[in-house]
Amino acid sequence: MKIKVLGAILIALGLPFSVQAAEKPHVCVVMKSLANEFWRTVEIGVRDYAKENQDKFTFEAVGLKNESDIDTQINAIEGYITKQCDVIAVAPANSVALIPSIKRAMNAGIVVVNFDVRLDKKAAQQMGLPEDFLFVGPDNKLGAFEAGDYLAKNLPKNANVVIIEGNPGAENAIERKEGYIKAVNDNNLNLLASRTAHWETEEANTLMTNLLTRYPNIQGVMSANDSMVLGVVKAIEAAGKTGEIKVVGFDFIAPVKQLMKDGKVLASEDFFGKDLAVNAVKAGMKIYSGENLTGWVKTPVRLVTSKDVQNEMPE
């Protein structure tokens, strides 16, 4: 409690400003962890946009220190409530444990959009959010399918592969999970073992060269992020093994497109990091200008292959 009030003492200090701004509508951005490169983009990107709108509307953004730092999250929202803000975009950390902020938030009349983490469908109901609540974001699944699906046409028939997961229980590593199953499916390849390595280099290295040694005959791996990416493509050059693994991954990070460049990684999913917020708060201005957005605004995500990066012009 004490830190709430805290809390809306400060946003009160920092008030005045904003209220003489009244006639433009106020949006707040709540992100996930500003820690993560692929986060780092997303702000940047929507702090531009909203540089070149400024006319428009104002525009305020807060991340968090972790991936999973809910607590935070709900605090800003009750924030923005106290501070009455006219738009919320807000990635949730927890696609549950959000719900009630946000439900209080449209209570008070703020117009919320959800992005890139889709909000629990039957929590959201459960607990009075309209059935077809809209949703800003990519669709990993579909992502990683067409990551997994392009790994296994460079492979030969039952070809052996393993996935590295994200952090078990993230929602985005339970899709993208779910994407590269599919199309370990539908291509009949040979999964091996789908482990965790939650999302870090150093962790998806050690798994990856344990992984080799109990199975030498991997030739195929999917990774649900591209850090993990740069941990696996250490594994197998340090096992001799460059050529011979094929390796997809997520995100498109920028040491991950110089391992493409040189061949060693066969392909990532770009999906727009500097257009994700950016979208949220497109769609989050309609609606407060009076239009009816429901339903799943599905984001781009595109497959950039090595042959992609290879052929693009030296910059």
Partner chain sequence: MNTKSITRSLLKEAGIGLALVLLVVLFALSHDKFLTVSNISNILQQISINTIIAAGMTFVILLGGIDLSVGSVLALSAVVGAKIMTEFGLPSDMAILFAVLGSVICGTLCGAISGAICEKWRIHSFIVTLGMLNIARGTALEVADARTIFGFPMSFNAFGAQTIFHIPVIFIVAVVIVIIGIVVLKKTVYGRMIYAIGNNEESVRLSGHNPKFYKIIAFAICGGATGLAAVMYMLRLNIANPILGVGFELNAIAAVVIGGTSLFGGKGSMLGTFLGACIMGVLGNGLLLIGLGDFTRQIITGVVIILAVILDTYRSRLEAKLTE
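For comparison with the form predicted in complex with its partner chain, provide the form predicted on its own.
Shown next is a single chain and nothing more.
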């Protein structure tokens, strides 16, 4: 970390040093797909925060074209190492593939904060990351369970449900599936299928269309994110089953909020996207300034139901 090295040299020479007088740190953020409404919200939040704090740090960020564009994230981190960024906050599209680049960044003296999607713990330790490597993000399993449990409470006993999964290689997708499975088991629901649509709207639309053909008796859908909810609802509408199938999701993006107002989506788990990368940047700056942050910095989740949305005061 350049500022700390500079400070140590000045102090060793008996010269005055202050963080404020030193070069502003450069903060770099690696996000996921900006084709996803949720990640556009994340980007707006962190860019606004960076603008408000431009006297404290310089800033740049990169997002992906789609959720499987892992190479862009790897190239971004490698480029930030070359640029000698001081803090890198990264939301990995894959929980294993980015670990080598993250390790190289740390070896270069860069503060790295993992946010949104937790790195695979076993793979991270095998590749030399500390056991308590910092993660900033929500309890995805808890959030998914809350949404799935609410769905179950609004369905008949032993109702037929499906799960639409996120990227199989992403830890948050795995955790959300686990939360939904817990809701299925705790409420004795009948799980017809659990399939991935890789976080993508159109893929979810095609998947749900095929599932409705194979299982015309579906009564409930648990989606791992709200971008996929948009595709699911579109398929339900095309099948003429609007109102017959209840849907829950995760992200609480604006288009799904409108679908909730219209009674087409039952609930969504909000994990406050506008603050997501901001929280990671704040944590990174604390470490850069000398604080010791490790383990899990939990960010909030909150179930928002269609009743909540419909009872809101008019804007």
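The term rigid core refers to the most C-alpha atoms you can superpose between the two forms while keeping them within 1.5 Å. Residue numbers count along the first chain shown, from 1. Computed from a predicted model, the values in this text were never measured in an experiment.
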After the core is overlaid between these two forms, has the C-alpha of Pro216 moved by 2 angstroms or more? yes
After core superposition, I'd like to know whether Phe133 moves between these two forms (criterion: C-alpha shift of 2 angstroms or more). no
